[in-house]
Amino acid sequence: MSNTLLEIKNLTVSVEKAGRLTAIVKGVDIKVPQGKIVGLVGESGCGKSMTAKTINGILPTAAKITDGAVLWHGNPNTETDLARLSEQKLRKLCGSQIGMVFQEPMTSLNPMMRIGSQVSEALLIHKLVQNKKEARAKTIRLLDEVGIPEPELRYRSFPHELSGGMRQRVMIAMAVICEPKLLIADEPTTALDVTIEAQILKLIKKMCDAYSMSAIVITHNMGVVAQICDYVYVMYMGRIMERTTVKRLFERPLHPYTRGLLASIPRIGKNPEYLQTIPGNIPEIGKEIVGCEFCLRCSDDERACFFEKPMEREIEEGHFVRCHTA
């Protein structure tokens, strides 16, 4: 992966839990190239979330980096560690070259503030237009662009007077009105039905192509992965398990949690009161486990799982996996 915008390097993670540091996100590594769409995919409680807040500094109070680099390549021959920038300075880039689409958007839109004060409020802030009637225009541009009707009067409109579907649609507004390099959506589609869900992906990947930017899709559905990423990253108690290209994850899956997460999506034709399903939880956050950190839920361990933990390999070109039995 050549011309990488973003480039996470050994990222640690951890949280103070019983007067000790515990790692949630470890050693992950992760590349963004230009232009392509990067699928983070796994359970919920994996630090997927987690590892995209790191990005643009929003760790929760109890959370802190404790080793690791996340590297922006956005301005040309320069090359910028997030983690260690004020926050000033971190406010700054991240409003203008780093845009974020929440997972719940009626929790991250202001009920009190107009939509179109909110989505036009990141270029008055950075000063990326010369007054709020310009602010004004380009906001109705841009939320007639992600297909919410009757964008004049919806400028004025509070959030509870939209559904889901156009509030969503809001949150991708707000993300790209600054026209960024990079755009992260964590679980862009909870919560929206199957139709609505199609078009929010089209919509994420419409807006990629039109402004030109790279992207993060933080996801659990495989479904998601398929339709629009370019590579993907499958994430298991804060670690890398397996990375490749899309295409070669779903042709060939090597570790028994890809292939698990794999199975369970569901199939036309397929038996509907059978389900697939991944036996077990995701253990605690704390616990300590010797070996792999998915031996007590998987089917292929051999004794290595359980006391050695497996080092990544590239099986093929650009197919890295880490398991003891792939």
Second form
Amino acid sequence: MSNTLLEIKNLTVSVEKAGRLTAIVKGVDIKVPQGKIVGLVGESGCGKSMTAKTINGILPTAAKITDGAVLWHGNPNTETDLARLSEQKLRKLCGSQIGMVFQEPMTSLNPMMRIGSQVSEALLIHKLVQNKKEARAKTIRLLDEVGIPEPELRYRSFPHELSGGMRQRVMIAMAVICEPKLLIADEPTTALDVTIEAQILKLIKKMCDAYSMSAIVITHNMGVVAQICDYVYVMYMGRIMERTTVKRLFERPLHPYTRGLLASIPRIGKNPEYLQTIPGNIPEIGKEIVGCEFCLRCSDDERACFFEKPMEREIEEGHFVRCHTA
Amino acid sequence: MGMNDFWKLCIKNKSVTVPAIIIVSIMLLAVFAPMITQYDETRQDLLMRLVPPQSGHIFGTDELGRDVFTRILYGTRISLSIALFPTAIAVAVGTALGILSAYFGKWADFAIMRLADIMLSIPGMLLAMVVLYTFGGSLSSVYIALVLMEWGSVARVTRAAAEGILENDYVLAARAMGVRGYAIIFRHILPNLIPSIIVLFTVNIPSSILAESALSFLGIGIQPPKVSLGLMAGTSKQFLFQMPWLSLAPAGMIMLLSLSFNFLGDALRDVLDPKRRAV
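Based on the form predicted on its own presented above, generate the structure block for the form predicted together with its partner chain.
Up next: the whole complex, starting with the chain shown before.
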């Protein structure tokens, strides 16, 4: 695959808890093709953020990569394993080639720094501009592009002077200022209200097209996936349960968990009294599960589900699922 | 919170402005002492020994006929210099070590924090006495003693605060953008520590003033003919019952100074801490 930008191979991330290593991301494989948007879906605590944070090496100190590789094809014909890169080299690559948008726009901007210097910081650090004047011009142009009114005025604003949606636009500007090849968006719209969500998603899509970026969008919202993603990976308890194109997933969801997620999307006018849910809770992290991780909450379980881990199977072309019953 | 908002909040808050005004007036008195008083702080007038308060000598004179009011003004100069410089050095050293400790973690954190623990486990006055006996009682050894006494607690507090800041998403975001090392420390940690640093500075000032006064009172701090408030209170304690103004006047000044700084520190903490701020 020459047009794969990023390939996560058998990635395992573990946290140390009371002297014991517990895997929270278990052998995840993800491929991000050039110029495509990949969605990573799953509920809270399923390891999707952890997976993303291994890419640019900002895992919390308690978490460690215990297996696998994160292969970066920044230039054709070269391959860099980000999981084994030194901190210094990784920082150089991040920001200039990989940008990241965070979930909480209220806390992901430094309250003591002006918007302008915050957005242009990466430009100056990676020496992508000759001088501060050039950085300023570029920053203002980009602020305008991400839809911030009066960018020259806003350049000198502090974060608390902006609304949540505006701040998320600033975050996006910050992430793409160096024209990275990959944008990681970690629940970019979770903290925003629905009308702003649509705008921000459109903006991410627009920026990806404009700069021919690839993106990984992490979300628990199938609606977000439907709106902007090309490929989707459904994650549950640190494992990829199903992966395919968005179109196929919505047409023919194979994994009971995916079906549950899709059924949980509230629809206007359709039995508004009752909100569809997936029964049960996520098992405690660190609890050893012999069979399929989802068996306890699954609607169509079989005997094998409890005793044997399902392997990933290709049901139709490009549609993989990890389930005994599918 | 931007700096402008900070000033606005401070000016509106009476518990900030009142002690601040008192402190500034005392500073002005000390700075312009030669213009305020006609006497010299060391000039003796043996014909005018131990006179009670009267016009010309509002706090009377001491056993060598020196004007007590003049000596208080000059003593305040030393107390203020001790309030500001060693405290500033201690806060700067403590902050630097606290940030390094939080940022680098691992063995650097271990080394710095154990050193701070050791310094904090020695009673401050005892440590100061050892320093003063070793280097002799002079202004610079008082400085050294106070810095040694205070940096440890500052390092501990700033380490905790810096660790909190490091967990913030904006530091993570900056790292994700490729920012690292000193850029993180100077652009992302330090500016957000400033409120804590201001509070640490103001609450450490009274302890510096009191420590110097205590040491000088005991006769091991500032040595005559230099004059300090603690030294004045110490040497005139023999006249405490006959002529109380001799020790009460400098003691009152010590109290006024340290209370003002204490109240200012508390008030600034309230203004700067968004959780405590009354909306």
